[in-house]
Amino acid sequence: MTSAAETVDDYLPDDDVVLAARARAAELGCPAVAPSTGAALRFLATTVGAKAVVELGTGAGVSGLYLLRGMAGRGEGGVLTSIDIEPEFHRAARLAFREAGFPAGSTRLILGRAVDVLPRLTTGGYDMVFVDAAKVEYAHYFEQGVQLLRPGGVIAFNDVFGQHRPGDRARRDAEATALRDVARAVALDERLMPALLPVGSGLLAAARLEV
């Protein structure tokens, strides 16, 4: 019997460019967002009219492809700023973006730790922030990421259900605690309108209110 998750992931199947990026992600050992999560990201980017997006965790460029396609869906282009500590991930992502036909100026890839890079970005200057990096640092990403959003902008956290996390027991426990903490913080923050979306391994999204 086909599960609901499989049905959602199959609703909008990946094209050859995304499939190639997924293959490179598997070779590099960096998890890629599920097709349903990617579709949700593309939808959110289009809905908010995103022209300036920050991504924490470039990986092999799979999530970046969805975000860029959502941005391009407005017909106005934009710039995706993507942060990762792994140079080889950036090389794979650049290849994916090039294969998809996006011009070099549509992306800005920054090598470094997100907690160090985020304070250097423009407060209130972004339409969307997507977080898919170290789970134990999600609380830091939350505090810094919300500051980057304009009113009406969206922040989204991937893998909040914490499925299939690698590592030892202590690390898994620390990640589970961090995920619970950020979910609680988002739900209680009066600046935000949150929603927990049951796509992929869980996507926690919240829009910044005009307060």
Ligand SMILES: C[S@@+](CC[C@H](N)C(=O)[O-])C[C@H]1O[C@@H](n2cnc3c(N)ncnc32)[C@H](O)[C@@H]1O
Second form
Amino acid sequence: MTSAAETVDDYLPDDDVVLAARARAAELGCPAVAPSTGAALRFLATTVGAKAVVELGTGAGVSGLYLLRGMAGRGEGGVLTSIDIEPEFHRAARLAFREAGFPAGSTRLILGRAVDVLPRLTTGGYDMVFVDAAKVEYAHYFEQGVQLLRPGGVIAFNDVFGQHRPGDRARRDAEATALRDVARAVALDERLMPALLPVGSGLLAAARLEV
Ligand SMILES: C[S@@+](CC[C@H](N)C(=O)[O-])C[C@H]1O[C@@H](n2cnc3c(N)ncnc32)[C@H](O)[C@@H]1O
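Can you return the structure of this protein in the form predicted in complex with the ligand rather than the form predicted on its own?
Next comes the full complex, this chain leading.
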């Protein structure tokens, strides 16, 4: 019997626009989502009919490309609000979105720390929140991110397996603790229907229930 692909990342290969964005991300030293994680994000955005999405951690725009394509999957698209602390990354992401043919109005890039920007966004005003910024702040993103979701909306945390992370020991320990805490909090939260997806470095997704 032959398998559909060698690995989950081979199944849906990146196109040239995503490959170019990945190359820029690598040049800038910014890790990007794996192809399988991107496909899962695109799938989720399409499934929830996402028109308003918040992303924490724009990077060079790789995950943003998948999200925008998922948002466009059911027709007219929407607006991706994406937050990062690095202007250089925003410049690279803008280029990626332009190369993919998305009009400038389909993205709102906000420069700043996610914990400072999140309280300024509209409560209950978003279909999807994607978390991929500072791991040690994931608990804050969780609290604030769930508030932004409409019922039926989805929050997704990238990199929850936290394997092979760079940085010193103390930082890695702090990140591991933060990831464990948020995984436990999501699993126990009665407002949410969670699923831990074994794509890329682990994508923890949860749908907001009507409660
Ligand atoms: C893993 S990269 C994001 C990659 C991107 N999601 C992708 O797949 O293309 C993490 C990003 O979070 C940003 N970041 C780190 N700390 C942050 C913070 N406190 N607030 C907002 N962004 C932050 C970094 O500058 C970096 O671009």
